[in-house]
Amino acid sequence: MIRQRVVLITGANGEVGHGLIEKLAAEPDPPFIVALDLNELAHDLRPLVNRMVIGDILDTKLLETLTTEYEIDTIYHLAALLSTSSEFNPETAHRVNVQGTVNLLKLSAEQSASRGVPVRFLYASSIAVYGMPDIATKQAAGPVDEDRFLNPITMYGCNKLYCEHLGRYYAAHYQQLAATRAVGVDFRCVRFPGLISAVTVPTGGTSDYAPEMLHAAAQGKKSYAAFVREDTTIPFMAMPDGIKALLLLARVPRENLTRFVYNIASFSRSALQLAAMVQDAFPDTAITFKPSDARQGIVDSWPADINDSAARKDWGWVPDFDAERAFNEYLLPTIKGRYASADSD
């Protein structure tokens, strides 16, 4: 029996998983897409999928029934414990966010040995990985490359870490003391900054702060109070370039690569220049600041802008969108009209 070749989604009822589907969806000959996550997918999203299998990443007899019934040619791998949450269930984070990576890496290794060519596994990675020791040394960094600061104090900034170097293993090492040594996987890895999405409302996320005053200000809340200091700086990224990022790194040629993890980068704003471009939109609403020190702590942690010319050099990186265009041409009037649908209702 011929099995069906597939594009395999973990996680595909994420903020990530939304915009991916209706990419790969829209394209001229759209894969035939197998979706993975713990929840049904989003009812506007079922018909743009060929399957949806609600399980688990942990589940390895549910795994072994992929493999057996479709040719997994791609895996974009989006499921995650985010950082927040990790923070509150350290061990069930480990769990998820390393074991069903690692999971995922040896169903490739085998599908990849089964069909003499490796499966391309896209992993999200993000700036939590990092882990810079003060505020000095943060202001003082410039852009941050992918091997400087690699200290991260989350657990969810630990996990990412490791299954970075997890792939490189399964890509470049794996069964290296085997007579025939299998074939690797084509791991690829986007370390993404903070992401804001225009459809999706966040959702356990440390860079959420951005996201959620402006939802809450869409919304006609009369304030919103900031989990950061007003200083507190980091990159971000319009939902559609971290799309962008994740369809032009899988069909690069292998070749063309000089590395496994790349960083992608946008713009960087602090959280009072995102509070007035709100605030402007939406002037009866009051953004305050209220630090949380276990949040702050964190994101005083990542740097506050990264480099992504190697990205840029191998794989002809680009973002569409700057701060004003993200804000001004996707954010707001996607934002605005999904609250001014709900309110018609």
The other form holds:
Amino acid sequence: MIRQRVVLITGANGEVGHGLIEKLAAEPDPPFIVALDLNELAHDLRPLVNRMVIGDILDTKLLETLTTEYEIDTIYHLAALLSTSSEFNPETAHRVNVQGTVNLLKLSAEQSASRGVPVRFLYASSIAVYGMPDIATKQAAGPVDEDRFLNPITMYGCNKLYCEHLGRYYAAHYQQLAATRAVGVDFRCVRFPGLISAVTVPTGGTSDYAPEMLHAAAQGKKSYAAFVREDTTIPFMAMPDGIKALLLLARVPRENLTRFVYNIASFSRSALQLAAMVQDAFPDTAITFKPSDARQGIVDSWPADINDSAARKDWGWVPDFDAERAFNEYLLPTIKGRYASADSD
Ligand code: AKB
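The form predicted together with ligand AKB is what I need now, so please give it after the form predicted on its own.
Once more the chain from above appears, this time first in line as the rest of the complex follows.
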């Protein structure tokens, strides 16, 4: 039986899934997209995918069915419980974030072996893998490269860091003692900064104060209280650049890659600077700062800036948007259109 060759997207209904599906479906020769998510796909995305599977990455029976039905060429593994949500239920987060990833890596290893060609496995990691020991070190560190300060303080960060290692293991060492060496999974990973989308609002993350203040203002709310201090600084990226990075990394020939895990950076701004940009555009919303100790501690442990020179060198990564372009050419025009059309619905 000839099986359909497909691209599988987990967490397809999440923020990154939205942008990725739109971009893949708009390609001149779009792939056959199988979208997997716990929830039904948003209405506007439904026609853009070939198959929607409502299910759990912990359901190994479901994953087995998908492998028998399809020849999985590429996986974008986006499903995860984010950093704040994970702290409320760390063991559940561990199951979803780690066991879910193992299930998909195993599926990829089996498909790679049966096809004799490595499955490309794109993994969405995060700046949460870092753990800066204190604010003074964070301020003095400058742009942090991939291999320093890897002492995450959240379950999510621990999960992401460990799964980066699992990806490397399934790529280079899986079944290393077997009589015939397995075809390794083609594991490729980006560490996302805080992503800001004009069309979706995140839930359960700790970088959420930035998209939340923007969406609250665009919705015409009278006020928004950010859960961090004014001086809080971490790296951010406009969603289209995050999608661009995933697609670029997916397409680069493996021999160009010198590592499995790459930082990608775009702009770092303090919460106060972001609030000023939002208030310039939406002067009627008052943005205030009411730090929550717990969530503040998490963002303080993330670097202020990251070094993405390896991605730039190996696969030609350059973001399209700095902070000003992100606001003026993507976030503000798109978000104003979005809420204006919601008003008129
Ligand atoms: C979160 O805040 O948990 C995510 C992330 C930085 O990975 N947005």
